[in-house]
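The data below hold one chain only, encoded as structure tokens and taken in the form predicted on its own.
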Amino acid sequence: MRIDILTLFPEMCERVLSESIVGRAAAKGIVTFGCHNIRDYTLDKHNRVDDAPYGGGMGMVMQAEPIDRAIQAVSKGCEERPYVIYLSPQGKTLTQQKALELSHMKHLVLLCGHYEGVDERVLEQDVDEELSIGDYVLTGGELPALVLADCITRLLPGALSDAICFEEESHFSGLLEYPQYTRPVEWNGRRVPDVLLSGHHANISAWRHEQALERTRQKRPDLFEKYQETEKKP
């Protein structure tokens, strides 16, 4: 898989999609990063690549012209056309199944807006989605990105040690994850619950569903609900 990051702060997203598994990923050729300046794309003498809104207003709007530049520039030599998604609070909630039907696409290109946004009409014209990490405004798309290259980049092949270290994990399933207990056994009078340390894997697996359905039911009962109600589907 391919993922090009357009933005005006492409050593902020080089620095973290080099760490941790990401960047172990990278550094496999599971994946491939392009983090790409916006400006390199203007034609403006002073590498601006944004301008005042029209019917004014406060801040600045980025321009189409410079953004369209750097989609074509990213697609060029493409064998099909990138999917591109702009990281915007307008858009969809990120899910797990989100990230997991992105995970399938081989070349995606993630624009990261600034200032007021972007302009509408290069919005109608190369994105095909607006994505948010949340109901609340960052001042730039740059950490929504990072999120949704991480997110994605777990779940190829090869990334992680197995399958089985994400389909156990918050979401996957529908449901939250089940406490994880390591050593030492006792901890300032808190004891890791027996049954994992009986070596029964039936009655370690029922009861890390049980609790994966308990915690559920407190923490996020909107997701048992849901969760519930694909389980009475035929």
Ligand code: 9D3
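Residue numbers count along the first chain shown, from 1. Predicted, not measured: the structure shown is a model, and the values here were computed from it. Just so we're on the same page, rigid core means the largest C-alpha set that superposes within 1.5 Å between forms. What changes on going to the form predicted in complex with this ligand:
- Once both forms are fitted on their rigid core, the CA atom of Val195 lies 2 Å or more apart between these two forms.
- Once both forms are fitted on their core, the CA shift for Tyr41 between these two forms remains under 2 Å.
- Fitting the two forms on the rigid core leaves the C-alpha of Glu14 displaced by under 2 angstroms between these two forms.
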Second form
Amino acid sequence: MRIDILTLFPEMCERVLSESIVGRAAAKGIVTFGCHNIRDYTLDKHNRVDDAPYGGGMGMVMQAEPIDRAIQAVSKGCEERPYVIYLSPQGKTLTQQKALELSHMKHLVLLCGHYEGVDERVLEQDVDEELSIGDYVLTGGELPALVLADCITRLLPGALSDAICFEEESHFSGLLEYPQYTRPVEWNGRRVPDVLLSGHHANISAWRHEQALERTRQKRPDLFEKYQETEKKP
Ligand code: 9D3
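Can you return the structure of this protein in the form predicted in complex with this ligand rather than the form predicted on its own?
The next block holds the full complex; its first chain is the one shown before.
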């Protein structure tokens, strides 16, 4: 898969995408990231990418032309038109299901907005979908684009280790995870639960399932309700 991010802060995006599991997936060639500065596509002699809104009002609006030229540039030489996503507080909220759907695309372009917004005409012409990551206000679309890139990348075949991947498939139950412990057995007067030291695998499994249920009931009653409903079905 190819993911191009159009932003005013390409270095910020490159840094995030070069680390950890996502960075490793890129190094392995499972995904290719391109982080592009929208400013590089302005034709303005002062390198401007924004201007005052028509009709007046506060703040600045990102101009259509540099954004459209950036999209044209990253589409060049591609057989198919990329799927263009605008990260915006007005979009539908990203879900795991949406990330899974997007993980099947060949080429995504993620457009990050700033200032008071983007000229509506380039959105109409070029954008296929608008996505938000939740109902809280950030300073720009970069973190949302990185959240989306991270979420999609880990779903690509080969991105996760076999161990984690197996765990995902076998354990995805709709419950929260059970508590985990590692050495030492006692820390600050707190002991690891005896059952985990017993070596009795059936008891350990039963204990973990119980813990997962209890935690979900306490911390995420919404998920617990859903889980109970799916359990009732044959
Ligand atoms: C002037 C009114 N503001 C809308 C509430 C404007 C505005 C605020 C913040 C416009 C852009 C932003 C920056 N945020 C994003 O670009 C953004 C975002 C977010 O703030 N929260 C959750 N998801 C997203 S996706 C893009």
